[in-house]
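Single chain ahead, written as structure tokens, the form predicted alone.
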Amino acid sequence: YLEYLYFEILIKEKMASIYEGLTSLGIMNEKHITVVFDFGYAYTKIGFAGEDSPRAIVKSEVKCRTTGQMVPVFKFESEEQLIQQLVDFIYILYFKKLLANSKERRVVIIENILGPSVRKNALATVFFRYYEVLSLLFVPSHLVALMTLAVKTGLVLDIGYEEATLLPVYEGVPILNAWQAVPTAGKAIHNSLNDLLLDRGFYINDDGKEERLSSVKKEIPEYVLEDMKVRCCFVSTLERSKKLQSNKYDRSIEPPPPPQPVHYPLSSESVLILPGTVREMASEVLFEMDEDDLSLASIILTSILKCPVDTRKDLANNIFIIGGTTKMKGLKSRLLSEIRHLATQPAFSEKLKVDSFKIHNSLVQENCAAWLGGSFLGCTESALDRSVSIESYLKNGAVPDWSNLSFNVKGRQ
């Protein structure tokens, strides 16, 4: 009998958890009085402050008024065509997934701190201005995130959709002077993929003949290759990759036998081979040197650089990747290896001191990490304390900006 009354006591509390955003009676829930977003150029992540994971995980992306077609939301020709798509986009997340009413609520907003300042501005007019939240407090995504591993002190790569950009943190202080992007990423790899999959790809009909890809598809959809760089994709070890590097330029070197290939249905009659090398392949734009010599080792060991001496050992062992794009097999352990393999070359080895470099095991989903950071702060007295209120917004019309000279006055609040 107590076992089954627990679980009724189970059933009820997750229940109420599902419906706790219905205020139609317009009582106020302390618990989920803050809301959690975390925007990114490819998805966006909200729920409410104190719970350990999303209410959901949506596809940044919304219907354009006059085409009717879907178009990603943080792809705009102006500030007014981008409030305009945060209006309705915020409008979905608000009241058909949390379910929630905006006018009760405050608001966190996990934030690329290197991200443009227009975003931030139109953020600010949407929700405060369309939506009259209470308050809102923009965070830093790569200090939030150091949260979830209980640490303050961590060299913060955050592997988006667009670009990987790296923030040393020491002492729960940004080092903003050594902060460093690249615009290798999720993207860079959905192209890869793409130019390798036309090049070497097979397609099966519905007649069950098989053909070269190129003859048949010119492009393959977006969403479809993220589900392949998911399912079927992964990262070589380093050596590995020397030898196929090699062998790509001089076809006397014997290649490394390439993984099994795959077979991945595009529908009901026709399916698409996947080959070994291209699944191992697609990822090497990671770590390839672009035409400024900068790669995700590359900027790790110059962001290093750029730190104060006393600093440089903690932050090298206190690596953390984060982002959608981290969960790719093989990664952490390539890049280690990329870093302890670059740090003994001359351009890094006569100037950086450290030989010992550690990535951290997430203890929590790596897309997630910024967001659970957020919902652990949104819970503390000091993000009421540093939120600004809907009444100051509307008398001084922006938000503080630590790029914004104006705010950096003694004495402004």
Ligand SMILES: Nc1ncnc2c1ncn2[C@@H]1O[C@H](COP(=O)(O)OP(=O)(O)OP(=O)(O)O)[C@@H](O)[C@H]1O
Given for the second form:
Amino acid sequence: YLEYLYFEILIKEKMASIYEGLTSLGIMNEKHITVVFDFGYAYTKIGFAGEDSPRAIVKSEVKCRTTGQMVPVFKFESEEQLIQQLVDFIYILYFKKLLANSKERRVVIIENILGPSVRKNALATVFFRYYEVLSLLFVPSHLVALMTLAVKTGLVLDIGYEEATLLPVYEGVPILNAWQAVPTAGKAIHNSLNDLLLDRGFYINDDGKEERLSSVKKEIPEYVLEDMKVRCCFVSTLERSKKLQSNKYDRSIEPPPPPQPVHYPLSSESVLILPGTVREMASEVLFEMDEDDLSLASIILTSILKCPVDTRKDLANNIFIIGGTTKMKGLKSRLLSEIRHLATQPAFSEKLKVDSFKIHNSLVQENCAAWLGGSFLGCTESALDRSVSIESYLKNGAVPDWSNLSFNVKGRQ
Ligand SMILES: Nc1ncnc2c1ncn2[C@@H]1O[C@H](COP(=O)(O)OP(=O)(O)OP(=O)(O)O)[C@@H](O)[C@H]1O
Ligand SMILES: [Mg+2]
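Output the form predicted in complex with the named molecule next; the form predicted alone has already been displayed.
Zooming out: every chain and molecule, the one shown earlier first.
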């Protein structure tokens, strides 16, 4: 009897998964009616609204129609090229990753509010004209990420691949004039790791002979750098970083003991030796001031200064950091120490008058926080009300954009 019961459960489970497949095709009911897209420079997150994680995280790359090489989707020279790349990329997302038909579904797109209008317009063209989706809703990534914490006020910093962008949100309203951005994120760490390895890394070839990496290789492929970064690198503490910097200029100052080196296999025959100092120093680029005196810590304090005085305390106590690079070990505590240290410096201490800074712990993987916010929002009534329908798009030929004043006319949909 038990065997029979087990068999019945097995059959039911199998059937359930078949039905789930059908539901995802929109045949059974409307459970998966809204699809949520978070297009990033490095990775795109896709899934259905109402679910707690994306169905897939896909590299934002597409095969070039002329050369056949994989190229980044959001690297383009003209709008036509971007549209073509998006058409090919979104085809893969719908029909190879989600296994869902585009026509019967609404779409929520997580957008970077500071992103270029050309990207937004191209996405609207592709979704409405090529994939004929029911409706489209653009939601700001920084704002929806806060929904995952169930708070309305926060200073949201997104450290992704290309750049780190910051936007304060007060009582659910983005304070646009206080936005900040710096080009230090995942890509900057890869470049720094590449330079450090060519300077200090070693290579063991198939004969077991050790030689300098720079004598064998001139460049390391980015996917290898990324893997090394995720597996072997970490963010150092402020105290250790200060000692390392002092030692760089004055060799009489004792450097802190280096972490253990790592032997990273490049192929079945060759091994790369990643020295401990390289593992520690690759991410320092995030905290160095650039020529304009900008760093991750300084943009947070500058942004708080640009906000109205009565909002500053709340914002400083509700810092929320999202984006894949945030997942680096030690990053949050280092950033908090940097902020607290910088706030005591004369440039900020006299004007800021805020003495407490706190960073939220994300409840989900940081690279999916914005997607999850979009997934929540996609299930609400307001998502339906605020979406641009295909009829309205075909009539107006454009999607509302805060930087386009023609949408400020009363009564325009
Ligand atoms: N566990 C991890 N440790 C360190 N870095 C990580 C980890 N997971 C992801 N990353 C890095 O996060 C970056 C991607 O983050 P994310 O997906 O937020 O970027 P994106 O949305 O594609 O970029 P952008 O927001 O700039 O458009 C990559 O550089 C990746 O190497
Ligand atoms: Mg992103």
